[in-house]
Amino acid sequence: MTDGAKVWGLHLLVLAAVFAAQFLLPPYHATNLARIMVLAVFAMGYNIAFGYTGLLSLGHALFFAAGMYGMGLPVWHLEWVSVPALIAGLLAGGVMAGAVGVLALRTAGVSFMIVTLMFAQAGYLTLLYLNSWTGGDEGFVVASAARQAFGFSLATDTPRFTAAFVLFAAGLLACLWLVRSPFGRVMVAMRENEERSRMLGYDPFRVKLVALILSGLYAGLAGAAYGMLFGYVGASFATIQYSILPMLYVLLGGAGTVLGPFLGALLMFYLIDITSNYTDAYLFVVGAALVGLVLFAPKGILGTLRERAWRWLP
């Protein structure tokens, strides 16, 4: 079997297993899995910027919130329905990422990280300041009438899981195609050696900007879907926590691997969910797990697996 057949076979097998899980899991875990799939799409976007292009950002909460509010505000103020609102959220994330990228990509390394963090904080404070339009810190509930798509209510379990799965499957397969495409190879080249890539005729600013916009589109769509599927839009999703979470998912699952964001989101979600039932110090357990990861598997779970066994893993 060729490496290409192994790659596509593995990813399709994962999608089949995730889809089958809704029929095997109790409703609580099926709802959790729907939430994890949406967060995994968010982490896929972060992985495009960080894992494949080498852009360490602390501003992705801004793109996630842009998508969420890009969906939620037209629904709240203009009474839009689900599909146009989701498209608006997708575009809002991409436009926000492009605007931030044009300015932030004038810097690099730690400076880029700090600049993106400041943009995210500015976005969060803007949401609080414009509380009459955004709902401020309390946010607002997405009307159930707007949570209808193709005759199904996204507020109910099966349609919600199906919508999350379609989003996840499309995001995963698109990401797999992207990283195996010529542009995906250029992104990796930028991460590994920017100067040599420049000597070969590639424009680092343009490549990084396109990668950041793609990352923002993923984050925006995830934010819009999260608000639509779970019925709430709030400024808390623009806080630094939602810039750190996708980074943790990617680091845990394996930066620069297509399935890493999903595996990281799955493990981190249930690590927090299970430990929080036993102790209020669940973040201590999460921190200990991350320290162990850095010490024994610094490339993440799938990154280490690729290094030691499955070298064909994208």
The other form holds:
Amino acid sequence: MTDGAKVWGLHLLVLAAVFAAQFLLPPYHATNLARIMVLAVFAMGYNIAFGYTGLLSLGHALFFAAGMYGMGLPVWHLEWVSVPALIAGLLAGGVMAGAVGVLALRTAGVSFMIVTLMFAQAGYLTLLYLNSWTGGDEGFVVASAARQAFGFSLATDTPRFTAAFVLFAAGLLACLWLVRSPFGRVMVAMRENEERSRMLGYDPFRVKLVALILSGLYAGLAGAAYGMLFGYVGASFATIQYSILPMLYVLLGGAGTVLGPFLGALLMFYLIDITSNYTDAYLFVVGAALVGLVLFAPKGILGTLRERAWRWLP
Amino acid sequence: MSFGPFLLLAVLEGTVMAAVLALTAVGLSLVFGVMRVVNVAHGEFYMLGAVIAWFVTYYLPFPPALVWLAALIIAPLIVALIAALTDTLVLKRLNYDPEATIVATIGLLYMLQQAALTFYGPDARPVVAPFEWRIQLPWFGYSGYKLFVVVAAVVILAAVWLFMTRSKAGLVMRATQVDRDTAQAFGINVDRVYAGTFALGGALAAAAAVLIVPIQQAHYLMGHDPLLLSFIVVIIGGLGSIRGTLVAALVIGLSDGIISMFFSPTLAKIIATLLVALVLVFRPQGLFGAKA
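Rather than the form predicted on its own that you just supplied, could I have the structure of the form predicted together with its partner chain?
Next comes the full complex, and the chain you just saw is listed first.
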């Protein structure tokens, strides 16, 4: 079997297994899986910036929130409905990432991390400050009239799972196509050696900006979908914690692997879910996982697997 | 109250804020300067200082002034120990790689926060001030303790300054900051310098918290704002430059105090965070400092 066949085979198999899971799992876990798929889209976006292009951002909550409010505000104030609102959220994430990127990409490394962190913090505070428009701390509920798509209510189990699955599958396949395309190779080249790539004639600023915008589109779509499918928009989704979560998922699953973000989101979600049966100290689990990962497994699960056995894994 | 006295009050509040901020930020700046580590858990060291101060003042059966003094010694020591352990067990093993250490200190932040929540609880609790004394100005009374905080912060900062510029240990630290490899070649134990620096940084944050905790209350989430403000101060002052950090702490503390008095505190914070991002983008050496 050629590597290409193996790659497509594996990813389609994973998608088929995830789709089939909704018929096999009890409703509680099916809803969890829908949530995980949306978070995995967010993490895939983070992975495009961090895993493939080497941009360690601490501000992705801003893009997630831009998508969520880009969807939620038109629904609330202009009575938009599902599909146009989701597209508005997607675009809002991309535009926000472009605006932040134009400024933040003039810096690199630690400065880039702090600049993105500061922009995200300013965004969060702005949401609180404009509370008459955004609902501030309390947020708002997405009107159920807007949560209708193609005659189905996205508030019910099966349409919700299907919608999450469609977005997840589209995100996964687009990511797979991207990283195997020539542009994806240039992204990796930027991560590995920016100076050498520049010498070969690539413009690092342009490549990184495009990667960040793509990443923002994913984050925006995920934020919009999260608000739409689970019916709530709030400023808590713009806090630093929502910048850390996708980083955690990507580090756990394996930075720079297509399936890593989903695997990381799945494992971390259930790790927190299961430990919270025994203790409410779930922050400790998150913290310990971060420290343990950077210390003992900086490549994550699939990164290690690729190093040891499946060298063809994208 | 007319405008003049109101401004005086705002300036006084701003000065108290600036003094505590300077202590916290110098700790962060020291760690970044010597070790090139951005310690995201710095705010949690501050929080731990306040929480430990509460435990000390609550359980030790001495008069307020004495227990508070005990807290001012015990809390920084415990935090310094935790910091030194973190350095040896985690940061050193990451070879102080800037990005990995940020991720690790984010992890530490969550663990410390959870530890405080579990053992201390979600409530905000007050610590009794070591003394009650009001200064009666013609327009309003002002807490003498707050002025004492300013004096104490200046004394501690002066001690740090003397330590860095006059003592042998300070010289060793500065040598390591300038060139780690050469310092090692001259027989300096760089591991110990790093552990000591990280401990000193944590201790300064804890000391700042012990000073402020009779004014604010101890709470497990209280590390968030000092972390953000310290970041702002350290960046505007120029990463790693202690003199710049001090100047910036004064400017930011005062302006934050004054702006939040007259406008919304949220707006003040939005402006400050945006300012920091733009300073880093357009003037990475900071507004005041020489090249970091």
